[in-house]
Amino acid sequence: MKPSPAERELSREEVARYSRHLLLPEVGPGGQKALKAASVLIVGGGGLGSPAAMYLAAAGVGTLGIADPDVVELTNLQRQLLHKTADIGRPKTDSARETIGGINPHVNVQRMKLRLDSGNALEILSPYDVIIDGSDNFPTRYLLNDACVILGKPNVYGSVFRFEGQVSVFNPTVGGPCYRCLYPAPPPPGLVQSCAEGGVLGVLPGIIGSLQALEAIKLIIGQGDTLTGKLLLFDALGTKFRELTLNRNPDCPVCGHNPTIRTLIDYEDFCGVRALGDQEGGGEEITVEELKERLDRGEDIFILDVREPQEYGICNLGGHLIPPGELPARIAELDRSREIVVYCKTGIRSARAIETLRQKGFTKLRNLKGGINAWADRIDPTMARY
């Protein structure tokens, strides 16, 4: 529910609180209220959700939603700064509520512990001014882009991996293109990377995710020049910046001319999340409690660690290790004859490294189920996780 212009007047706790935001023409009392009366829905309260939360909310704006289904772990802390140590376990609305409250009493914090999905997203962002994604996969963020579009709403797009990080603002209200436009279809599934398994500097979220504040604010004040029609991409590694235009597609199945997609579909379908589950859980699986007593009865199997060097090193179960990427130039140190059992983190790209082997004629092939995270978890409860 939106304000009465009688709430919407700043109080002469605010107007000190907001002076440096008064004294500037381009917002003013007028662009302060504009941002009190206002509205935003941050899709993820992790990475880029955090700095986004926290600037928003200094800033003043009146209503934040955080909608993430998820709690607080340990590997989260090294980024995601609406979250502290004494967290862990917790859910993350409500320790982003506290955060928030503790930098702005005056924010009203709406809390959704929940996952967006067809169902419940046209409900969820309908009343909301402003949408921020703060996502970390593709399902989510064709979900978001296409409800937006179906309301009209602008979405503030943000990613990062390792040490890059792009962001735009969709929105084909104006004339601009939408997520589609410049993604029209999602890569295959698995085919990249999560920062889970891929990694990511701490401090790039915290960039991203505050240039998208930057840009809701822009938004909701009516100043500036918005990244409408552009992708910011920034290289954290060489502290560079770079800005490609994006032109709206025509035929896009969303916001084009004639649009084909009116309602929202399965975007788990859409993204092959389905089938990919469907490969890592097929017939050629085996639980780590199996290998563990094959191995100790002393078994002739070759383990086959398909993970990045600096993951071995964090923890292994020994064997040979060999990069996915370096899996095909590499097949000549494995012996078809004997039973090679594959593992990496949680089961995924030992998965695909599997199709990989059968493609070239292996046959004694078998999955660990839930990777090294399974071992850890239901084997040996001492080993390092990451």
Given for the second form:
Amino acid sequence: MKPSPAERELSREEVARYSRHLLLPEVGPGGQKALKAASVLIVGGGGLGSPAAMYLAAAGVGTLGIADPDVVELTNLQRQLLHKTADIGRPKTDSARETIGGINPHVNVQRMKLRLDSGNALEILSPYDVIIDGSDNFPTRYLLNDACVILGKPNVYGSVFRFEGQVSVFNPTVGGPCYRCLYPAPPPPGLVQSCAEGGVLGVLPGIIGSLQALEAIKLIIGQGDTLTGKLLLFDALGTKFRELTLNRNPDCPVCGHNPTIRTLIDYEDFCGVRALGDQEGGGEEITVEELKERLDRGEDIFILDVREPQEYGICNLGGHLIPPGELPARIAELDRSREIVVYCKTGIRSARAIETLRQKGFTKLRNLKGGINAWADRIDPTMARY
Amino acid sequence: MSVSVDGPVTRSSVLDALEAAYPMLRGTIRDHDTKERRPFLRFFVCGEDVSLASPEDPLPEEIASGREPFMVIGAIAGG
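Mind sharing the form predicted together with its partner chain? What's above is the form predicted on its own.
Every chain and every other molecule in the complex is listed next, the one we just looked at coming first.
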């Protein structure tokens, strides 16, 4: 993958293209050639991956890998600028390559339409100089962290939720902490909402992903101070940045003095994702078709909606709304003698709500499989889907 | 958000006051029974990570006076 010295030379066209970089003493011809020789893997071609890929391409990074298993959906377009309306239904890696090629045809784009897992991650990450974590789930974040530590590669971390962003550089090879030093274990599944559940302001990943591109460029050209050992927080509502100091954990199971994790593990199991899936399928689910049939027969079923009020305003099944954070305090509103069908957007928050209700002695509980999105897909196509 | 604390201002007393004002937070920041910090959260004071310090250590005057926030930072995964 590494270009030869002759291939690193800048053509006349490239000198003009990168002239604003070449004028900077901190970049100059040496830095620009380093960028051309560099390879960056962007995991996730979504909200964070879009600005990261576009700015790294424009900056002249020679090789960009894009790993993403998904196809473009309408709900992506509010923030994922790699993709356009006409790309809906196409693999994100395909539209990413076209967009990047349009920005800078000199970039070698390596498409990987796949989900990283313990079986393929080390091989996929191995050829790259810098890894950018633009993923959208905890199992992939822990997988990337561990793989980067094992391979000795810098991991440029970014994450977003609603109006809040986090950025850091995890680089234990230069003495910094890793992601596990910061968060040794993930939150239980369902406790922390995803952007699909809680929302995200579209411009926020644009800011955080651009900062990830900035950190990657500084790592490549060896200039400036990176966010190694620091966590940068961004509050979009207050337009405030805050920098926090991170410490390496000498007992970290991956990068500590006596690591116990030396190979990649089962990250879905580690994050409890599989256990939640088993719980959802554990005999207490009801399909949207069965619910429709039973409602049409006039059966006595209490419908409990455990989403937020703004979600209820988008679409609802006419159920009784109790947001998940209020459920423990509002249990008295529920009749434990009646059968209760609990639903949310996709079935994850409702599974946790059922767990809460079971602990309070409720027994007649069913989780609506696939949530209201399944209802919109299979029962009422006129219903808004979000 | 702001909370009032009677007596020494420590991590424990701040979180006790927070959970008293917002009972729904009980069990989310700290374990219900052991009161241990959840591993997907960290505590920062004046830019420094104090997650591993004793919960009974007094917090700096900047926190006690309300000039600086006591920060509870949680893992987020959106991308």
